[in-house]
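Below sits a lone chain in structure tokens, taken as the form predicted on its own.
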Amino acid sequence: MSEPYLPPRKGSIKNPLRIAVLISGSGSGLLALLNHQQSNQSPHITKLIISDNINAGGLRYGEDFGIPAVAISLPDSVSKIEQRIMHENLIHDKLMNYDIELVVLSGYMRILTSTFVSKWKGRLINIHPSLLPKYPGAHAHRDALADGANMTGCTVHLVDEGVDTGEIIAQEEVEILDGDTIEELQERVKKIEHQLYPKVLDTFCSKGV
């Protein structure tokens, strides 16, 4: 049986909700969020990066906005599910040291598992690139050019057992032009990701319980 979603408290600008922010790689989104945070009076405030590569280019900006950035590896085991759950034990206890709020995902290419999803479910939150339920998953690009469609976009979205399944929040159109490749409809989207996941956030945060 699915679990529900338990929002996080109320933020304000006084007492902003603490966030982590989880990342694969370049940390654009991360990079778009902590700029907002800094240029606006902001409900949430992020005190933690995780990143599951220790290569992720984003991890540098915590040194820059001078904020805790730790990348957390797959721990070494034979079975796979065990080293997921290893893993993930490690971010939430991590999340847990830092009195996170709510946890934000930002370019973070790992599929969580249920048990994770449980502890977090209603403060775990994601943007994908596509207008869901369109284009779940890791290609969502690719299954758009090849599916021909002429729009596109981006979802925020709660993140809920399955894959991209969640409860959306607010999604934004993109339009898919002739001869796009995925690199230059990536790029597109990417900007109006930037734009809308902070403005999806203040709003989020500002409601609460």
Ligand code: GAR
Contents of the next structure:
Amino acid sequence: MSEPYLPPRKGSIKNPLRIAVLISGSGSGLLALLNHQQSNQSPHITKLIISDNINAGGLRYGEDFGIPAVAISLPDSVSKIEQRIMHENLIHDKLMNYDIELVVLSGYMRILTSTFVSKWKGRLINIHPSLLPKYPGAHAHRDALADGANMTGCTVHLVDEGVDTGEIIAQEEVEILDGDTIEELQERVKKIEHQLYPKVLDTFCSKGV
Ligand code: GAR
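In place of the form predicted on its own, the structure of the form predicted in complex with the ligand is requested.
Then the entire complex follows, led off by the chain already shown.
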């Protein structure tokens, strides 16, 4: 059954929402967000960085910005579903320990179970590198190029129980150029993401309830 979205409280500059950023890789989006928070008065503040990947390059930004950054790897388990649930329970416990109010997925490449989503729905936000509902999943740029599309972009959306199906908050277009490789397209989309996500978070966090 699908749960309703429960938004976070209203954040303010004086009392910003406590954010955890979840990453899996290089963390360029995380870096853009941290720079934004550092140089603007913002209704959100990053209090915790979590990666599912111990080798994620983005973990180093924790040290650079004085923010706790932890890798939580998949635990050993007999079944895949049990492993996912155990992993998410470890993440959830960490989020609770740090009084996190909003979970920001920024290049987090695992699909979250509906058990985890139900605990955070409305306070769980993602950026995806396509104009959803086009090209959901882990290979958005590959799929856009294979489709012969001449336009793609990025989408900020709330996370629901499906894969990249949650309520869309904002989108921005990026043109696909003749001969674009996956890497070239990814870099151009990331540049737009780095502006869009912090801006959308400012608006989202200052709305609240
Ligand atoms: C970003 O382009 C983000 O939209 C994408 O991964 C990249 C992370 O880059 N996310 C997904 O594909 C989620 N399905 P980064 O690690 O350099 O921030």
